[in-house]
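Have a look below at one chain only, the form predicted on its own, in structure tokens format.
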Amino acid sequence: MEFTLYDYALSGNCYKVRLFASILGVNYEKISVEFHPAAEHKSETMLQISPAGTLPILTVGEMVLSETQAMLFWMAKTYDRSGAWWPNNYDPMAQAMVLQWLGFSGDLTATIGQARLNSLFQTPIDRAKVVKCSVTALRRLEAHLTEQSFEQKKFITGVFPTIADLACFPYVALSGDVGTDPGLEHDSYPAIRNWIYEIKSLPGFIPMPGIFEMHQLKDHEADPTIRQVPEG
């Protein structure tokens, strides 16, 4: 079942759908929409497709989805035969944990995502407040991933990745776009660095502007999210 994605290349939320489609090996139609400066997503034509006035938009048949978490859930239920990306074992606790971290991904969009838009496009925000909330979100994720590592779990809800990982990944990985504010550097978060490494190692991983593949270089330096092997 092929779907249509209304997409903007620099959007972390749009990237979540592109990344999941690549991991699942799903073909889809992509329609580019200029978010900045044209604001095409708020044009009359786009509002007729989705009154939410946001990106991404996923359509298939008469179904129109404007919430990224809903898109990831639909893709997992439609295309993932393994049942790994959405816990398909009818375990309420496992499903509840995925839902909880899907909710947290919304916090990342509202904090790091908004701070990044301000850095890229000078959108009006209370920058000090948003950056402070961004650091709080990163510290929360770092603490959780550290606890997970004590149990030999590499991903947010367990041993295997779920849609919660893909929902949280982009804006965490893109936090470097925000600027040099203290508390946003990946060097401060070893568990997050290792988690980013694991996501980038997944078969089907694709990059986006600001998120590089493992072998790529940025400004003639190694990608700082690559985990270093200590000498000895």
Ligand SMILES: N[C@@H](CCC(=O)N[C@@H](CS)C(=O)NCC(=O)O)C(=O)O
Second form
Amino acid sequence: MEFTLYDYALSGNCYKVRLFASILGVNYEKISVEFHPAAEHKSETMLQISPAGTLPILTVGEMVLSETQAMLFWMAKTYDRSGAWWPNNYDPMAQAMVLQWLGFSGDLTATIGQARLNSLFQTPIDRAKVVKCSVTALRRLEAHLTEQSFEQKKFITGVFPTIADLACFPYVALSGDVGTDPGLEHDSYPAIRNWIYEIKSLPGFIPMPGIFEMHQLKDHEADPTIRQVPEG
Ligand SMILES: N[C@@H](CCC(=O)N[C@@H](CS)C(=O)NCC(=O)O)C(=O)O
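What would the structure be for the form predicted together with this ligand, rather than the form predicted on its own?
Following is the full complex, with the preceding chain placed first.
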């Protein structure tokens, strides 16, 4: 096992690490933490591991990471031999663009992520304000991905996906969990829909509750017990 992930199945942030590990083909130990209703991540035991009191937590020996963006960076530098997930060409602007959208992924956690927690677990927030900021974030990403598509770029910073795409993906894809507030439905965002399709098509993609796999093209691939029409 390469590392340990303290994980919660419904967390979009934990899913970022699970997804990247699957894409990279890395084996890791998963420890399930009951975020709701037990709030186990705030227990004495968990606060001793990570005083941040949030999930996910990634540990390797004595090293403890409590920020998802740092986890994705560490995983890219440690396990990605292609050098594609973190721009490896020493171009400071290419790296700065990835950092910029990693920062934006934090905004998505603070907006859509918070609104979703309110919908799922009734956490106290100023819902109208957070939903408004969520819509602003989706519009910003839609405008950016639309501009990228004019240059045949399918991903946030170019023709290939980076850790910025993985960091932004979950809460955008999960925005339907927030509710039916105007401006949150994916139908209004064609560039985001195409981008979600591209990410779901990546080798190693895995789903999470609320984020489904691409539709199977053939019934029998989804369910091997379904009989096919014999050939000939
Ligand atoms: N900055 C952290 C935020 C992680 C985060 O907000 N995690 C949520 C679960 S998805 C959490 O633990 N929230 C509990 C809290 O903020 O008290 C990161 O990017 O990893």
